[in-house]
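Given next, in structure tokens, is a single chain: the form predicted alone.
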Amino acid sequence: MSVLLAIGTRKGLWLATSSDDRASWEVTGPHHPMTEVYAVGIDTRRATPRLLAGVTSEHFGPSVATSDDLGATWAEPGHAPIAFPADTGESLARAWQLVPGPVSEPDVVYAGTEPSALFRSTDGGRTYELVRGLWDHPHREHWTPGGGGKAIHTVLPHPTDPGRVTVAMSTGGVYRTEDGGETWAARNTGIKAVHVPDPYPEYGQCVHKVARHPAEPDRLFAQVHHGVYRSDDAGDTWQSIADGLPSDFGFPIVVHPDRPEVIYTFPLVADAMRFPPEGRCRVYRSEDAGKSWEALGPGLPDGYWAGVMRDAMCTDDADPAGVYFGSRTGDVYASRDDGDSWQLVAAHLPDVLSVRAARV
């Protein structure tokens, strides 16, 4: 069994390989140097995985590169792959989520925009359409910036409904679509806003990233700025399952690709302070879709004092699952036991932006 796992830096991309069931790792790069990469995506519906990088040049701009053979080679369009229409006013600054669509639409593939938008493509992630549903929303002008920017970092197809789409934002919230795009609703009650007036608005909310297991699509998971959520009905409601955790704020929260009530993420003190409780770098594991928590720490060290953001966390399709998350120091570790234990893939890396990892 060979896996791959994508590395989005500051300053380009790193491919790691494993052919020993994780047990070792080959790092290469940078691909794209000094580019940021906020988005890497790994297509795994077709015979050789596509892989899907959002590169963002300062002189250049942004753009997106495919890759067909594993990285050995990319492919990246002469115009730009993602482009708001004239008449938005709007103007592309970075891909931030690149999620290929449902099995049943092989060539379908979507990203999420700073600015805050849904752009969809039907010919595997080379050019993209504005889903002008969302961007017509009358919750849109009053969407703002968080700490990252004002973007779409969360996009969620369903796994069997083509026509439901969830995404979220920073800050704005979750919005879903039943009908392919057309209509969208916000969909945010009980999670709570602390940066508002209204501590529970209809929208407004900085959801840092949501996360769910294509075998219970109606159950989502939720890190927020200070708060951690579980929804059972698809986001139309949310309810707490911070209890246990030493801190309810954080960027990533992944699920388990085999056991839907398995959930990581990885706590920090609070929005001022931005690193491990005490210095522990931990990830946390919720065996019972955040009941209870416990602490994953063989392999990993103390005193450490470097953030994960929303999506440097990641999970593989192999079994037993691997764990991976890349840190704001640019170290990358992974875990080839469901997060028991863990091994240092790369140090000093740029700081990491993406993580992403598949059997190849």
Given for the second form:
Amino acid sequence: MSVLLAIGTRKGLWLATSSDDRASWEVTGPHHPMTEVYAVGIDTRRATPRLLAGVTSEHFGPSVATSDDLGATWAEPGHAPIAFPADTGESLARAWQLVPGPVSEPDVVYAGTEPSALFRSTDGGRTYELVRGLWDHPHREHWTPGGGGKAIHTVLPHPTDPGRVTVAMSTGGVYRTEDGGETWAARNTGIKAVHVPDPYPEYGQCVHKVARHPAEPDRLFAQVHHGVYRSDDAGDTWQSIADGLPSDFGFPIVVHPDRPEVIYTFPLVADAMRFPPEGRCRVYRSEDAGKSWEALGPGLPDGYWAGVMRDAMCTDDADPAGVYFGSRTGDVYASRDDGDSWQLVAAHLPDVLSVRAARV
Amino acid sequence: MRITVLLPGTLREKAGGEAKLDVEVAEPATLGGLLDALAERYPALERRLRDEQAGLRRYVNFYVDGEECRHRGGTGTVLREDAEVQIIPSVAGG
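Next up, can you give the form predicted in complex with its partner chain of this protein, since the form predicted alone came first?
Shown next: the complete complex, the earlier chain at its head.
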């Protein structure tokens, strides 16, 4: 069994491969040097896995590259893979998400973009079309940029119902469609907004990341700008699960691939102090869907002052499962025992923006 | 009319490895018309120069006969017969 870990950074993509059950890693890169790789995906629905990378050159703009040979060679369409239609008057800044659709639609891939929009591909992620229903939503003009920009950075296709997709953004909150993207409704009841006068608005929350387990598709977990939440009704209502964490601030949240009750996040001190508490690099794990939390330390350093961004934590689909994160100081750590212990996969890379891992 | 385009090294692979392109542009020729012609012939090159709303990318500069085009009307800059358009990325980023 080989496991591939794709590491998107501010200056290119690195690929780490382990063929000895993640005991050691061979790292190659930079692929796509001097591009920001906010979005990376590994589409394992195909006989040969397809890598998807959202690559943005500061000079020459954004693109999406795909590889069907695990990164040895890459392809890009001649015309822009993601482009806003002329009548929108907008231009793509970057793709923040490239997410394979449900298993029943093997050629569907979604892209979440900056400015905030959802695009849908029906050719496996090579070219995309704007999902008009969300673009035409009356709330859109009120969505505002968060610190990272105005982007849809979470896309969660329902695992079995192709008509249902959930998206999230900073700042705008969580939205869900049940009719294949025609209509969308805000799903933020119970999520507190700390940056506007109304603490519980219908929309406008700064949601950093939403995660779900495919076997429990109506249960969602969210890391918010000061808040950690669970929903048991597909986002209709949310309850805080921040008790037991050293801080309710952070960016990533992920669910264990085999155990839907197990979740991971990486707390930072606060909005204005984006450091790990006391400079100790720690992943926090809950084994009871957020009722209680524990800090995971073995293998992780102290005296560490780098954060972990919203897409820089992931799991793989191996058995037993692996957990991964990358930091803004370019370190990538992996665990192959549910987070009990950690090892360094790569160090001294550019700041890590995204990680994704899968058996290949 | 014929316009000569000089490409930076980082973009040559998008034009079949060529450093210098001869492009036929309908008269009266402008920089925008030249880029429209490039989009027909080398779409993967042209989308590095303009976004999907035909806006010039911020950190790509177009020198028309030695003068940066933003001072001469941007994409409306008029090109003479046998004009030389040199594309040079800005000094930017870290």
